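Only one chain comes next, encoded as structure tokens, the form predicted on its own.
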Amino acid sequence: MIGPVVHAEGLKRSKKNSIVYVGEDKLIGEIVQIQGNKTIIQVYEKTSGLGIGEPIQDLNRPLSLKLGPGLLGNIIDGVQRQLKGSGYLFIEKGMSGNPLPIKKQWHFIPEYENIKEIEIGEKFAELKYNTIEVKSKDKLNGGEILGYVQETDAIKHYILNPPNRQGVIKEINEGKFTIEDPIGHYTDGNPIMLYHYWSVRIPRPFQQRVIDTQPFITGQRVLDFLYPIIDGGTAMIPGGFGTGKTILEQTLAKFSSAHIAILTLCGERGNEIADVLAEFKQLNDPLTGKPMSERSIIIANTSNMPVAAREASIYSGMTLAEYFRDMGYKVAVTADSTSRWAEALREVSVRLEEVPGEKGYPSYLPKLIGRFYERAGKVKAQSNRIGSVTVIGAVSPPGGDFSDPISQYTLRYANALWGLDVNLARQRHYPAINFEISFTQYLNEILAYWDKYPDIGGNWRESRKVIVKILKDEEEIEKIVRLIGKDTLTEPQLGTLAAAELIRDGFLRQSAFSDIDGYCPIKKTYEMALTLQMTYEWITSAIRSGHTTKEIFEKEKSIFERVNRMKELENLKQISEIRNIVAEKLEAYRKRKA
């Protein structure tokens, strides 16, 4: 026994990745290597107290999740054990139990008619959801929908035929069933259940990928406007200690346009995660008005929990996401953080005596990171429903050094980077997105999408171009200030600095704890950006007319204060009124110039 790695003998016909019970306490483990008569097992629990000669039981199935009603609202570890105790962060030794409620009865409704559109809350109306109808069939293919149970007020849980199971229905019944009661039978006599198992390391099959440019709305202006991603896209959030990675991911889970949120908390501090879980239990979903737990699942493996289960946690999160994707839902997966997951891989790899790669990480780490991110996407599932998995992974580079292996490997597969800046965080500028390093590869697709909606994004492309230019010019001007001082700046440069300050403070800065500003609808984001674009043009026109920046801001102080406080307004008409005032000022200076 070397930490969580146990060497065993005498397991006949064992298979790699099979689950085993280790010792008298039945600790959960997974076979990771087979060398002749010797079997090497990775144990997902602490091995203290385990002795030589204790029995091992091979369950002859891979590490799998039990997928069925009762998943939503759960707080589990990486191998689907319910977390108990204060803060839900305690696992009893040898604890297994049933991951789904076994006594609760679910009202199952067979569904042979056309499946209706999924609707959850009015705010989801911003993005119309595409659904493909499924006709009645007696012969079932893998992954087809059998019916549904109303798991929560917000979510219908569609019961799926297992992806690898085909058959002909002999009977299927409507009524109330526990998770262990058969709801019908196939003609071969096998029961039809409300649940099925699926291996966490095997992606669930689908018919085809769907090419789509529909944006993934986050409700955060800096992301939706400057660095957007598509529904089914991938993004990474690198950032040092204290830059707000965890808060940003929680905010995305609460406010994004996903129907289901999977939060994978991997290797973070136990006390911090305990606070997160306590807050989540009391949180009302701003999109549905129901408890947030009705459309979320939390997977928590803290730094003080067994390292091997941490390694399995992100696969479990992705498997849960694919399961709900196959029902036709949009699912958001946040992984916080993949750096801690990679550290767990390194620790286990060292104990397995594998050849190390860069900085001691296993040489196959880039391949594993790629497999994780490539399970994202929008697909036509086996159920004929269109569903998506959007993946947002946090990276915690040591000392904030983005050249570390995890950050560089992740860059190969993530199509957007939302880099967090320690200096911005120290200035209490949140989200602390660094504008120099952040990027998105989805920009052209999303700009083309918004061009189709004049009332939301008719001038989106031009407004973004102007605001990005102001921020880039500000960076260059700041370099001059650091070298020779502010007194040498020209009036146009001072005007650019003043406009950039309005953009940073009044548009890019956003409080996750504000009832009004925590979530910004896409229409409001566009209206604010358009107003700021016109404000910059007004300042520029006034300077060209001979006014100084100081004179402009002293004379029109009340207007600039209203522009700066637009984020505190709920009524879009109030923002339109501010923009009309700015437009009048701009037009007046243009007439003078003419």
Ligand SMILES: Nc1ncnc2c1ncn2[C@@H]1O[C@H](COP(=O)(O)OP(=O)(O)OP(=O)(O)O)[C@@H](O)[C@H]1O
Contents of the next structure:
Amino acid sequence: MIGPVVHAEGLKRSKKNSIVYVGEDKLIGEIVQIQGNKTIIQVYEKTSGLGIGEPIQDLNRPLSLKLGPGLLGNIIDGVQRQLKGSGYLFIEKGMSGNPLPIKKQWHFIPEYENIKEIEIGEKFAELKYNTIEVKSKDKLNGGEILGYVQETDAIKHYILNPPNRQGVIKEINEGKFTIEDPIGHYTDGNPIMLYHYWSVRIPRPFQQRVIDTQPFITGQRVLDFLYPIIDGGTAMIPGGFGTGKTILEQTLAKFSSAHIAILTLCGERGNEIADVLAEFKQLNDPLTGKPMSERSIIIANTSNMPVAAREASIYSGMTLAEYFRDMGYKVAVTADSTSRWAEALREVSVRLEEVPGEKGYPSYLPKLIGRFYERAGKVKAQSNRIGSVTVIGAVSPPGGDFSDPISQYTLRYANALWGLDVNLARQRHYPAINFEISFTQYLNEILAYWDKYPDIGGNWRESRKVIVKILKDEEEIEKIVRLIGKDTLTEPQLGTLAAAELIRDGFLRQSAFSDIDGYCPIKKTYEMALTLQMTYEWITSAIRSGHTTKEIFEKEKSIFERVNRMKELENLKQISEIRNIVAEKLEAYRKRKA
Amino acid sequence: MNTGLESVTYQTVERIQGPLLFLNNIKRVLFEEMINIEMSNGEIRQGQVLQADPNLTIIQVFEGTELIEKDSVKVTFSQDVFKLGVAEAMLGRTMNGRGLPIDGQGEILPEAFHEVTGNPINPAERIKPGDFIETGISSIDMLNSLVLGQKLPIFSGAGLPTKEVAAQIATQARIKNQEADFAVIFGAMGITERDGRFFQRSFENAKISNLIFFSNYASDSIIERLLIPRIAMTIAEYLAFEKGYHSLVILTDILNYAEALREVSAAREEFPGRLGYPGYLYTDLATIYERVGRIISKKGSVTLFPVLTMPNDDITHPVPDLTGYITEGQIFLDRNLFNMGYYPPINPLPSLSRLMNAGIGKGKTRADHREIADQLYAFYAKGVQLRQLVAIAGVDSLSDKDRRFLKFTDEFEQRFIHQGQVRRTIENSLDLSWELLRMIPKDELTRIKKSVVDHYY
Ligand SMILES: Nc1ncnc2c1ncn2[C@@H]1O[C@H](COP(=O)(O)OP(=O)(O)OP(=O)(O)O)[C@@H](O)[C@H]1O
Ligand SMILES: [Mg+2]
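For comparison with the form predicted on its own, would you give the structure of this protein in the form predicted in complex with the ligand?
Let's see the whole complex now, leading with the same chain.
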């Protein structure tokens, strides 16, 4: 027995990944290796005080989640013990905890809507209803919808036939049921339940992947404008400590265009969880107007909770996401931090005396990271509905240096990189996205999408080009300044610096704590960008007509001030007013030139 | 688990390496079990099981393995894990790395026994920290406020006045508007005799009765060094969650702690991570730091200042780096400020308290606190930038406005940062902030609401 790893002898016919109870305290463990007569177990709880010779009980089933109503608004640990209302102030060993509330009664209705999705630009989906009743003699395939319970005001929890279960319904009833009451029976006599189990390490099956692009709107300008991703996409957020990974992940969970947010807090801080819990109770999200807690689940394994459960928590989060995806929801999974998950793997691997790979991480780590991100995507589920899982993983590289193995492995599987920069964070520029290293591979798909909705995203292609160029030029000019000072710069260069400053401060910078600016609707983002694009043209025209940057900024101080503060405006009309003023100025120079 | 069995004694030590004993053929052993070790000269030492395996059981010896003879040493398994006797009466006492008094003032009767590894607070039972602690230091209280239940490390460098800052906080910290009592638990790990004398003297001079001092000197056992933070946190939790105290824990120096951990790891021949520190350093530090916080149903709280030296002033060194990844901000001691003769040399720019917002403002400190802090930060950042420009292009290129900023920056350092050992209340700090802000024309205070400027300017 060393730390989280226990060697057992004499277990008969044990299966790899089977769950066991270890010792008299019944600590939860999982079989990770079998060598001859020896079984090696990783224990999800603290092992101190566990003695040699204590008994082990093989439950003979893999680590699974109990999937059914009662998940939303809940907070569970990596092996689905409910932490809220558990009565435990401290996580004790042998702590019991039901995976789902057992007393609560749910009103089950054996019917569901046939959904047709219609895109309407920013709002994406309008639902069309045509109710289908589920009844006796219906033949059921795996993963089909049996009906629903209204779990929260915001979310209907569709009850799914287990993915690998087929059968014919003998009877199924509307009524009030607890999680352990059968809601009906199959013709083979087995009960139909509100829940089923699914093994966390196995991706849930679906019919096919769907390639039909919609943007995953984050409400963060720097992301939506510069590095957008698609619904069902993947992104990684590497960043040194304090650069804003957690705040960004939480902001995405709160404001993104997903229906459901799964926050996997893996090896991070207890106080952050308290913060999220408190905030989610009050915060009404812009989509549904309901508190966040109605459409989110938190998986909490703080850094001081047992490491093996931290390892499992990432898979638990993904499995929950797939489950809701299969009901037809868009689900966002955030994982904070995947580095802590990898470290947990390493810790267990070292105790298993496996041959270490790079930096001591097990050699199969890249494969596991790949498998994790590949579970993202938009699919046609077994239920015939279209659902998606979008994955955003934080990475915490040692010393903030992105050459570490976890960042590098993840780079190969995540399709967008939102790199956070220590220097920007130090300057209190949030989100501290670094322009040199960040990228998205979804650009063309999203450009094509907005081409279909010119009234919203019509100008994005153009203004993105202009703004990216200004930021690039600024970088070059800054290099010169660092070498020989500001004196030698030309007026156009000074103009570019001033415009870049305006873009960074007035546009890219966005406080997560601002009431108005915490979430920026996509249309507002594009409107602001267009205004900035025109402001830049105005500055360059003025300079071409012989004015100095200093003159322009001093003379038109109040206009620049207003441009800089567009983010504080809620009414888009006010932004277009500002743009009209800028346009007039620009027009004046154009005329003069003509 | 307590097996209820009689303890068993073995004489089968196979190997002694570093602070560890390696034993063969142990039939009954618990993970992290407490061990008694009897040497041939009658001396008794204590240890703890690191690896429980019948074929190879590893024990770390608290007092070290010096002079232990392999064949004659008797090892007794206690059938229980290491527990600390805790008591309110520990307040005011000085103790060693195992929680035993060394101040000659007699034994302490334990009120309870607690496992020193502790149990993680159920995150669902936590409340978000949000009550201001006044450390008496302006650059912390004004710009990087600490709240009850926060862990805020002090990043320092060799030769900087680290111990002075640590002692100043220990002796001057206060909480406002709280009924609960305040307790300071000071854990010194691997400190020099000289530092030890300094701390003793500081605490005596300050005449504080609410302080517990755990000391482990550079020449003391490294295993005890590993125990000190756990013991400190255990008593802090006991006082907080069972006796209703607000426990403020100061641990110095985490670098010494981490080096002790590295030494044990090397003796166990574990796979080394960055700079030889074990791969589980993050988790290990977290099991100390994460014990802070507040619990919904409890009155008290645990707050922590881990103090550490960054070797070569390198913030990417594993110890500050991993600490930063676990804690909630950092207070940064700066060599430049120190060289200019300023004390405490806290540089506000790289410092950050992540929980500050919840602890300040109306009803907590003062309504204008957040805005002043932002404004001071912005001006100081700008001033420092200007200084760099001056270094390249000379003073001549500066406008009057810029010159004013330079002047502000100098005064900010001389008067605000350079406060000395004096204790400043938050009101003193707020007033001083306004005094400095008045150096800049009213309409340039853009981070502060106009009504607030009109009121205080
Ligand atoms: N978008 C933002 N808006 C405003 N402030 C922010 C933002 N992002 C980060 N911050 C500030 O930076 C601090 C640190 O951010 P955060 O906790 O997200 O860092 P992190 O990258 O998760 O660090 P760690 O790796 O240590 O967990 C926050 O407490 C907050 O003060
Ligand atoms: Mg974080």
